[in-house]
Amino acid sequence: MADYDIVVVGAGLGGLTTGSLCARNGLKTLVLEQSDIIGGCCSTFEHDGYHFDVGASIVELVRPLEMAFERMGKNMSDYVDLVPCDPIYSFITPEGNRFTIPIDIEETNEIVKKMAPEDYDNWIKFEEFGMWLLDYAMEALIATDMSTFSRALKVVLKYPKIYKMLPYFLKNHEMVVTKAFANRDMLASVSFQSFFAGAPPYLGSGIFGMIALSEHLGIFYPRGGMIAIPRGIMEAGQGFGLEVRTGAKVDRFVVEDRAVKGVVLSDGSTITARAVASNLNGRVTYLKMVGPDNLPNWAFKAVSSYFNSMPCPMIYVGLDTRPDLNAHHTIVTGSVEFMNEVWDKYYTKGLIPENAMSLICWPTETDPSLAPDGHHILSWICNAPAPYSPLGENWDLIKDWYGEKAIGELERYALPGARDHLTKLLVSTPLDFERRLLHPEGGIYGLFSDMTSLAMFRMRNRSLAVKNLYLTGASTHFGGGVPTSVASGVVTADKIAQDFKLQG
């Protein structure tokens, strides 16, 4: 008899959601996490009284998170206190101009009319279609199994007007926004979101063009830091008997006759299970944990064809004064052409760009308790993209230089004199993310997400190559991110419930 019904490897959002729902369905479930904290990229760590978010900085499209708690018969608000953030962004252009985008769509319309009158009519059309799309179909797309063409067809039959989305899947992000807008600043404000999926505008899927509109449905920050989201999911699951072990690194899966039977920990002990759900990077799951010898040739080739997502160095800053910012998120951005150029001329060639898109997150604007009295944190200054290769371990040698460079960019564009108020400066390089979170090459979104690696083209939640193996998290549909990772956990738990002949 197996030790557990389900062993989940990795306590990220996908893993905890899968584990909690499996426990809710009456399965004896264990989540193993190699780190000493849960959440993966959606987590928070403390340093000398400052509480910095590891990576994720807000949550939007909260419906998947609500669904996960509803499946457990719980109210999300009893476990996670989401504080609304308004405005959505404050933008700083390379020329130093500033404009702010509020949550209220009518207020945004007026801002667009003043900022880019030539684009106003197209913005209204873009807005009307996008908001309809989000209301009609986005929930179905994110939280529904899309692993095969037949399943995708079922979604279309259930939501027949969804065919209107087809052009957004066939076009890239850049094509979608440049068709609608001409104003440079307007284009920048709806283009940088392609990097949220880990790709430049000319490679990112056109469907991610809707992110600029989805944010008007509300963006939120969890009180207590981003770790409050995985912690809330875990606590709900623990009410059904979910077990979570931190500091428990899995070295490999036990595989017999191409069927997973359990896991082997780094201390040499074995835990048996009827099934294993992996929240690890999909390539790591198959090529390291399962191993090439346990894969059919077609599966080895298919898995090897995927690329890891881009890394994203993080700069964590403590200040002894209130920064001169006016939003939870401030974006320093450039033109669409510049975003593409940074990718082609720097990232793909293994070079660090002189400057690039920067996202400055100010969590203490929303939750002052994250820093000592009178102090503030900028928990995410993202100069993206910066490559892992060919630097590799040399990232250790340039970490201090990179931090100083980031502070220089911060002073240049957003906060002159910030260095005079600096109390903390911590840097997480791609190498650090690889070591601490076991993300290969520091990739923060699992696998690279372009137009050819979504839905049925992404790794499946139920493995076709290995029995009793399930995948969850960023390597599955719809890719990396808070709502999408939670949604993947819902889909994977449903698959397990079906296979175990349980009611979800």
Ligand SMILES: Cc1cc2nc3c(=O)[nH]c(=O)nc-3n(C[C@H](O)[C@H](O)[C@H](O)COP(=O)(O)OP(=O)(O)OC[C@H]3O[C@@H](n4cnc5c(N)ncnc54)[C@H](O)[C@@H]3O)c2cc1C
The other form holds:
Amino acid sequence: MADYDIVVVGAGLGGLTTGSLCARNGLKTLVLEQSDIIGGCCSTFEHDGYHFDVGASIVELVRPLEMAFERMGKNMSDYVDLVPCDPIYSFITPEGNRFTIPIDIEETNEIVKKMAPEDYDNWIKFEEFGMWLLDYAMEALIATDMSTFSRALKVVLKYPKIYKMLPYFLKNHEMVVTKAFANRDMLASVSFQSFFAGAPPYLGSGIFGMIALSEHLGIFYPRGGMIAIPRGIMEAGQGFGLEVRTGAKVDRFVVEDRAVKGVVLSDGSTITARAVASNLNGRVTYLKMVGPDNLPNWAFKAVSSYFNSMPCPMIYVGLDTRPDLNAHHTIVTGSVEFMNEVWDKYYTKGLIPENAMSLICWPTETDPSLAPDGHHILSWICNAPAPYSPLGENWDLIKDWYGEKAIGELERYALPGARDHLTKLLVSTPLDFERRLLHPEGGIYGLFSDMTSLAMFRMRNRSLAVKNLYLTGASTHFGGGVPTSVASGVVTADKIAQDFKLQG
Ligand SMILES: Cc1cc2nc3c(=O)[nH]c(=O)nc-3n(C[C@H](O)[C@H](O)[C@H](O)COP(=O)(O)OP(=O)(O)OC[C@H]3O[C@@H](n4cnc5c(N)ncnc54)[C@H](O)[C@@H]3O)c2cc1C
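Form predicted together with this ligand structure, per the form predicted alone context:
So here's everything in the complex, that chain up top.
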């Protein structure tokens, strides 16, 4: 008899969601996490009294989260206190133009009317149609398995008006948002969200062009830091007997006759399981944990054709004063052409861009308890995307320089005089990210997400190549993101329930 019904490898959002729901379904479930902290990219660490988020800085589209708790018969609000953030963001151009976008769509319309009167009519049309579509599509697509054409067709048959969404899957992000804006700065302010899915506007799926609108449905920050989300999911699961072990690194899966039988930990011990759910990067799952020798040739080729997602250097800053910002998120970037150029001329050529997109997060605006009294924190994606290669291990050598450069830019574009109030400066390079989470090359969203790597083109939640193997999290459809990784966790738990002939 196996030690566990299900072993989940990785306590990221996908892993914990799958684990908790499996426990809720009566399966003896163990989650193994190599780090001492749960949550993966959606987590928080303490440093001298400052509580910095590892990566994710807000959550929007909270329905999958609510759904995960509902599936356990729980209320999300009993586990996670989501505080609304309004405005959505403040936008700063390199020339110093600033504007701020509130949640309220009517107020946003007024801002557009003032800043880009030539775009007003197009924006209103885009906004009205987009809001309707989001509402409709949310119901249809949330936590829906889209792993085959026939499953996607079933969704279309059940929600026939979803066909109106098709153009968004066929177009890129830039094509979608140019429907709304010609004004350079307004267009840029709805284009940078393409990087939220890990691709520049000309490569990102058009479906992510809707993020600019979906944010008007609300963006939220959990009290206690982003770790409050995975912790809430874990605690709900523990109520059903879920076991979670941190500091437990899995070295490989036990595979016999193309079926997974358990995992081998780095201390040499083996844990057997009826099935394993991997929350790791999909390439790592197959090429390292399962191993090429255990894969059919077609699967090896298919898996090798995926690329890792882009890395992002992060800057974590402590300040002894309240920063002169006016939103949880401040974005500093140039035009949409500039964003595409950063990808083509710098990132893909292995060069660090001079100035690219920076996303400054100010968590203490929403939850002051994250810093000592009177102090604030900023966590900052700085000049992203910046490549892992060819620097590799040499990222260690330029870390201090990168931190200095980041502070210089913070002062230049957003917060003059910030250096005089600096009490803490930590830099997390792509190499640090790789070391912390074992994400190859520091990739932040598992696998690269462009128009050709979503739905049935992304890695499946139930492996086709290896029996008893499931995948959960950012490497599966819909890719990286807090709600999407949770949704993937729900889909995977459903698959396991089906295969184990449980109610789900
Ligand atoms: C810088 C950054 C900013 C982001 N901003 C946002 C945002 O604002 N909003 C949003 O919605 N999303 C954001 N995201 C994306 C979101 O955080 C992630 O897509 C999501 O959290 C990924 O969840 P996951 O389930 O794929 O697991 P991951 O977070 O990838 O976790 C995987 C876990 O597996 C563990 N692990 C790895 N190898 C092993 C091993 N061998 N043995 C055991 N355990 C192992 C890791 O330590 C990790 O804990 C951001 C991500 C980053 C990095």
